[in-house]
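So this first bit is one chain, no partners, the form predicted on its own, shown in structure tokens.
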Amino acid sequence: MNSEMLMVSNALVAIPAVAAAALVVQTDYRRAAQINLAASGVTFLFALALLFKGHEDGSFLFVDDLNIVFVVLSTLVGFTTSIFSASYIQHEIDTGRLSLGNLRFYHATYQVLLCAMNLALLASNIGLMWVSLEVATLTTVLMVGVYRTRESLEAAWKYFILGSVGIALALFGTILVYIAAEPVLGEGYDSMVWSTLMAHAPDFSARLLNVAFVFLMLGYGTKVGLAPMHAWLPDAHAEGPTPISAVLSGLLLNVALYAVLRFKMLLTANAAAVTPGPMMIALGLASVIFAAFMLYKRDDIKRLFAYSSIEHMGIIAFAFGVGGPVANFAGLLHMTMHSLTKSAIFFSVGHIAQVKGTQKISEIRGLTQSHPALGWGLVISVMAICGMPPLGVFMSEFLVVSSTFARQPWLAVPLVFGLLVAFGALLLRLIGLAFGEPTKSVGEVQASTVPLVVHLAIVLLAGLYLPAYLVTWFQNVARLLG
């Protein structure tokens, strides 16, 4: 790996790691928030530098078109969430929900999480990727329980148990891949390096790869939030700090999906192995339809959008399962639009819950009158996540549906059915939340709307026009995915 690329790749891991160490001993809230924001911003700038440095394979880190997509998106949402987090956490301290001790813990673990996710995305070794995802899982478990209430600790414990089961299944699948590679590549490091594995994949035992992918799909699929392995996700969203909800939906689910896609590429390169698409399609459709109906029964606003995340991760998994240039392109675009839109929703929902003093949907009304910026921000965000034109999610969903009609028309029927059911549920909830007689507020917060506006602006621009270089980039990745 050339020196410039080595510096950039290392910086993406080192900056959040150093920031985490500095934040552990930082007791001043404002300074901690500034360090958190600055570190996240600088990490994002280094991620943008990847766009101009080309592709490189290294001993421990590597860069290609696929992980650049994930790294840039991850660091962008990490940066904007750190801006939102500053005003959100200030309110939590002022109201006594978070102590200064917990505050130190919160900011440090936020940077540890960004470090672990970047390392998982850039790791050239399947074992290192697994370890990084395990660190990210344990970090988010701790952050979900940061309030130390009975409900938050219960949610964190459930997340820990189910996440541990998932990561253990993923570990077993990783070991099976190593066992399949070892007769061809020999013992040691080479049997765990992505570039070497891909180059020799046609020579591996197809039976071992088939069994490995089942465990990997179920293991990492638990982290993606696909039904029926989703049970941890609604509780984690509802009970943890809202910035963590934004990071979970906008980032961590994607990192687990990245791992699935890497192993899908490995199976695709072996002609004798089973096609991984049907399993991804089945889990994706199950997630879309299940989550769509569950949306009707939610009275917690954060839990509502947690089920929306399950639905959309199902759409993404379905698109990559269908495969082909158009469906893979649509999956990448939908993943990007979902991350930006869902985090924007949590940016508005977090402050809404603070000003209303509740997360119960039945107790929140008339937001467009009482808090116009937050109310209309929520309206636009929900319209975006519902796939309304001209916003970017409409384009990605249209491509998913049209590519499905072109390749496997009968699969488009249950997909469209799930999308319509979910649309009805979210529209029903939105009308009550945004309009009508406003309910009482318990106070005001100094809410920064910059992250919300930036995300919605990008989603709107993507729906109106995709730059040629972005289209070419996503097309290259779509070809990589097969």
Contents of the next structure:
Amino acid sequence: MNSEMLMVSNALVAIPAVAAAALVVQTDYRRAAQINLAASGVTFLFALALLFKGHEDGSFLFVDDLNIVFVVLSTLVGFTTSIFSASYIQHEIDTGRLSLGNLRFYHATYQVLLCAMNLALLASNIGLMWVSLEVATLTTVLMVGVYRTRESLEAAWKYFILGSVGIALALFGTILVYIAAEPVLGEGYDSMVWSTLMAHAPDFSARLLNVAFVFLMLGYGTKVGLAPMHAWLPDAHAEGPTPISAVLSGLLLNVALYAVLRFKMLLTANAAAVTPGPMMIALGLASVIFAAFMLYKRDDIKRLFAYSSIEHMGIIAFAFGVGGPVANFAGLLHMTMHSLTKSAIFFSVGHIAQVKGTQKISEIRGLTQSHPALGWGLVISVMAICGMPPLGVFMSEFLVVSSTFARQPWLAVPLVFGLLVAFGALLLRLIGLAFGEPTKSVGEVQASTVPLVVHLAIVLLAGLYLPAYLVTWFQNVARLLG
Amino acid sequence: MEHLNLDVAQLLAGSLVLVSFMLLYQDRLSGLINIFALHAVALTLSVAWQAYVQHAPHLYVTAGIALIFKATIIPVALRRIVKQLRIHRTVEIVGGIGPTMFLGMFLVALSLVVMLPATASADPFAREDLAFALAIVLLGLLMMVTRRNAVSQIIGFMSLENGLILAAAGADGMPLVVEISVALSVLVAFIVIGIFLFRIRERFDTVDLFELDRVRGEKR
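I would like to compare: after the form predicted on its own, may I see the structure of the form predicted in complex with the partner chain?
To see the whole picture, the full complex is given below, headed by that same chain.
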């Protein structure tokens, strides 16, 4: 029991929870932003400590090779986003878009969100995982609606309804998994714990697991933003505060994907159950191609990159669906690169929308001239997300495509088609945004470019050289995923 | 005795499905709210019966939550909302009542076809409960799709959620059922408060706020 109290994973859940409580009573927003930043930073340090400590096994939380990847990534993005958030909200206060009361609420929910996401990733049983994903959904709904404008409330409402339906379907799947496990593992808690579930998966009723996976895939897939359940995603990204767009794209989609992956492992372990791959491939491909075409008609800069998130989540789901050591490796790498790059994009887009006073793409031109740091930051990060070498996304996309060619060549054709269509759309929009005669700006911001630079530097480094340590680690996880 | 237990469980779960059908064709808001209260009462009885049969005292808590929160507080709150927001008392059903009912019957048949073979090895209590629960979940989804008015969509969601609670209660000795039902109640409470505070009348297209009357920016 004592050793359980000392687990690092406890700290990962406790720190954001304590910080959230402190932020509820903190009335000075500058101090609140500092607390937010410090708490996220400390949480990230603890996540790094997990790398050295390795596996942990408690009664509610556990750490294995798979969830370390997700935890480190999400605490890192949570930390850098809190830096960006501090400079972002300063401008929102100055222009009066956010009131002080709303801001207090905003900071507290930010920490609640980080807490819920860490809990979902570390939860050792399927029930706790479901509850924490529900909490994460609720907090993001509240944050999307924080501006209290007509559009933001509408987006929050839409997100709420679709997210709730997704969450409800996932619960039904979770109950079915319990019922499948119960004859083997007996009544009670054991039939919900990941480690025992995985160990006894071959003995479960395969038909029940099949039905369960359909519900889990549709339910959690809604939260991943896979087409055709994606409808909430563009609105939620476009109308909420930009730090939340960054956190949604960079973190929450991954956390939902993590849930899908865990259940996929469970089905793979049962030889008689259907292979979950084809379903993930189908949803993934549908998302890539649908989002690629939708990119062409966007006139809202945040909406544009939200569709790009749907596309990339599609690629990642596709890669994990193809399966096998190489494709899983590619999927993990692509997930990491996408999180870092997409949040970097939102860091620059957030400040760009502030200085230009609009989110309309047609009203923003010549950013590289008027705001070199933000403009070039956007150019590099969009090039990265398009998959231009030598940046990291190129490498992971290349791996996804080549491993698909090796296993199922025909599937690679629609994937590459989707990638090229999306590439064209993003490049077209980028040229308009970054070059040409600059449009007028409405104000100045004290933009903090540190998070942007850090993310892009990691993406560039990963594209040039992946440390052997990281490669073996990802390979381990890829094997684990089957 | 065992047989009687099973029969009563089936009767109660089956009556939930029937009440779901009543929700499906009800086109007056006040009637809809009353029938939802009935739905919640049927859920309470069903869960309480499971608690008695399984000797699981914690399920009484879940039943209590259903009775107090869903059968009492929520209907009262919804009635106040309908009154204060002066929502049209009759709501249209997209696609008409007839086709919707047929679709509903199809969904019930579908859930029996899917669940009964899949749960062949599970114990009979869980089996019947699950098939009924899936039917209730699907009927709830159907209701959400065929209604445009926010209040009736919420009722659809809550009936869906009742199906989930039924499934969770039917699963022998499932832990965390109480926690899950609390979490779902929080979700529902948020939705209801959301409608009330932000005066949401229709699904996604009209959010009616007091102070803001801006023209929307980008066409969607």
